[in-house]
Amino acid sequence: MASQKRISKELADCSASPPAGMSITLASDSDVHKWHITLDGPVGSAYAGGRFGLIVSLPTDYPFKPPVVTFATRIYHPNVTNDATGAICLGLLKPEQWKPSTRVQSVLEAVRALLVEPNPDDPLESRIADEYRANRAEFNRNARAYVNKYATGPVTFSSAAAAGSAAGSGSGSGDATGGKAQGS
């Protein structure tokens, strides 16, 4: 029950004062463990002008276990699987680095920061990371093409919703390049 209280408080705090460029709703009014986040692509990034759906799944033993965060919107990014699961590699979500004092708002801010400055040294998509390092102009073109193809209409949360549930342990499937999901 303490988990439910903490989640409800964090939801109220995030809803009252959401991170920049984000709006937060529950996937279902009866389930505080699954949040839908709409993230506007940060100005000045390759993702500017896009609107991305994120799904935050909070385990029943949150905050002692990290949330599972996935992109519902396809995105061209070295730290996000280039598939419908949208698994994210973010250091603070790694089970060995997670701290119960970390709040969802901090996680959301870290995801947004990852769009501003990808981390090619800890990729889920090695090819995209290599392109980001070696040919930034080509990376930016490809990222903008994905924005135009996948992130310009209304945000939908169905594509990764099932994957977010399936990856509830925070150890998603990774990608064909050998990457590891969630906290890679």
Second form
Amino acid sequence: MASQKRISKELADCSASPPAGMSITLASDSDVHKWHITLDGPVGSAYAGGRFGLIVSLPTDYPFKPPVVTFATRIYHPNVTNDATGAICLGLLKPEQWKPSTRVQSVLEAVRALLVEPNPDDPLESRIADEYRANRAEFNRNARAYVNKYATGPVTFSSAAAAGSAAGSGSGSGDATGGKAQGS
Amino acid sequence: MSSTAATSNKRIIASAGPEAAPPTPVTTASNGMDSEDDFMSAVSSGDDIQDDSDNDDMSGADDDFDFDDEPDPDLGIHKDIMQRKKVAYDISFKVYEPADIQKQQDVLIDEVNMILDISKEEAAILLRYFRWNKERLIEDYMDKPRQVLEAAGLAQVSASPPKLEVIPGFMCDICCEDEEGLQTFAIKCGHRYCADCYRHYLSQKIKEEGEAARIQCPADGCNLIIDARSLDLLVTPELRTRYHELLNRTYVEDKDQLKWCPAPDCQNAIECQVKKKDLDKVVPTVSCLCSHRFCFGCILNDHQPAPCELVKRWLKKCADDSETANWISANTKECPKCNSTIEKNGGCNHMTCRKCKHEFCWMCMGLWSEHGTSWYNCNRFEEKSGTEARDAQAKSRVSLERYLHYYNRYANHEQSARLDKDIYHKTEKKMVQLQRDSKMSWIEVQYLNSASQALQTCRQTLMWTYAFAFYLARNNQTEMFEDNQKDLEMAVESLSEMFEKPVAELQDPKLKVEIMDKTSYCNKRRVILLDDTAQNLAEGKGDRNLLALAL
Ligand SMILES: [Zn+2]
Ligand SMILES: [Zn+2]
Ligand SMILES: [Zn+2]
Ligand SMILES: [Zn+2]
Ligand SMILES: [Zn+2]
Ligand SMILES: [Zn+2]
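Hand over the structure of the form predicted in complex with the partner chain; the form predicted alone is what we had up.
Up next: the whole complex, starting with the chain shown before.
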């Protein structure tokens, strides 16, 4: 399968020189289609000091179909659903915008950029987007409160942990990705 | 009359076959006005004044308007209809077949190709980018060609035709394949990928995403659009056909005055100049060569005389009131005594079985004699006791009864219209049978076809008059509307009755004349109703009282 070769190469490249503030592992050694990413909240953003789990699922038709990327850690952000799903709204992941030459590395960098600069014009959580626009101080306070509550312990990639009240209560290996990650 | 029916009129023959031209084209024939032609036109369809689809010129029509309300048994009626030239609800339109649509695009592409001195592929891409607005494209291009090309995804320029190439030491960035002799492809930007990946990419875009006009180079961040020649080189003939179909569709979809005929398997498009802002005043009914009649404004089946917005509201109300609709769906019940089917008509719950004369309550199916004089005594409604509840109930029941009044009639005609489709096929059989049993020719039995068409069209109109009436504020015009409605309904029901008579009776020449007369009378009543309603809508009457409730 063509995608195997591509994925192996990407994985090798990505592990050798991961994007800034990230580390990459496979969810299970036998499956190159599911990646676990640990992402440090970018310095200077409301998420600084937090550690976030990201799950990247590569569809069988990858790279012709876009990867599905979700937050495994709860995060307060206009472009991420404020629930255990952690779906992300990212233009380049939309099927009609996705290009097969785009690499996971670029996707991860785009996610990181989204933490530095949220995009309130294309929100998944319109209330948070409104707050981000109208009351930045309040938004920052809330975002940091979420960081303190969910993103300070060791990162877990189970949806149960993400849904739970505190990080670090990891149990099993729930699947938070599913097919729901395509946002607005 | 018999000479009329025997006239070998081309138009009639055309509208009789299954591949018929629309049953409508008539107006343009009005200059002739010889009595036979005139009559045939009037009865050949339930829709006499629609413009001929491939002739938008109405100037040939007679301007005289000597309308005469007396139903002239001979030709007067038909002549009158014909001469109500530019009726208020009439709308002109054209039908284009796939070849026409292709040709129009080719003409525009050729023009741009010549004027701007760019290749046809580029002209096509630019035109699609400018939504086929040739004037704006040329103006913008003359002004700042570079920006225009860039915006449309045509930045780089190269003259050589697209071809597959083998590049030594090449590795495909999509699949990471690097074996020797790999076929590769790139469009002008030079972003090169293996042919397999290119094909996979294109087939996914075309097949799964239905994209054609805006498929970009697969490279990250490159917005160069893949041209038709490159695509033709890469994909299978089947995909190529689909691609060109989709490209063709953008031409129609990008233009506000063009719409696809929504009939399944119909590939024609209709052009109509109606303005969106006028949709509260006119119902732009058009009819395709495939004989499908629909509203150009909202693509739904013909809904004259109700304006699109009213139709939308009505349909939404019907959907929202699904609970009510469920209630209505139990609109026919069996007589508790003899089990014959009884249809509830109107709001009265005191039912009397036509067959056995059994009297019962529609609500509870109990004996009517046990209910006293008022149906409000029905136990089922007494259950929730307390005056307050009863008042609220009575109130909502009044509005429900009102809605049901219109809904039942609407639904009834809708159902009949559906049955009319079956009737149409039965009609064909009848016509064959009639030819065999009598000495009538195929042409001579066409009056049944005309009757069937009149029934269908008039029922469709009647159905929407009830939705219309539901939103109608009560005033002088309402009465006129309801009178028109009643006249048409009575005419339709009596035509329907004659039409359903067995073949043996249909052989009676007297009945034939009656059916022909009734057919044209129905058509006439429909025209009058639509015309009066359309005039009121168009005039708006300042305070818009006609649709005060709805709009
Ligand atoms: Zn490839
Ligand atoms: Zn390119
Ligand atoms: Zn059609
Ligand atoms: Zn409409
Ligand atoms: Zn009975
Ligand atoms: Zn009762």
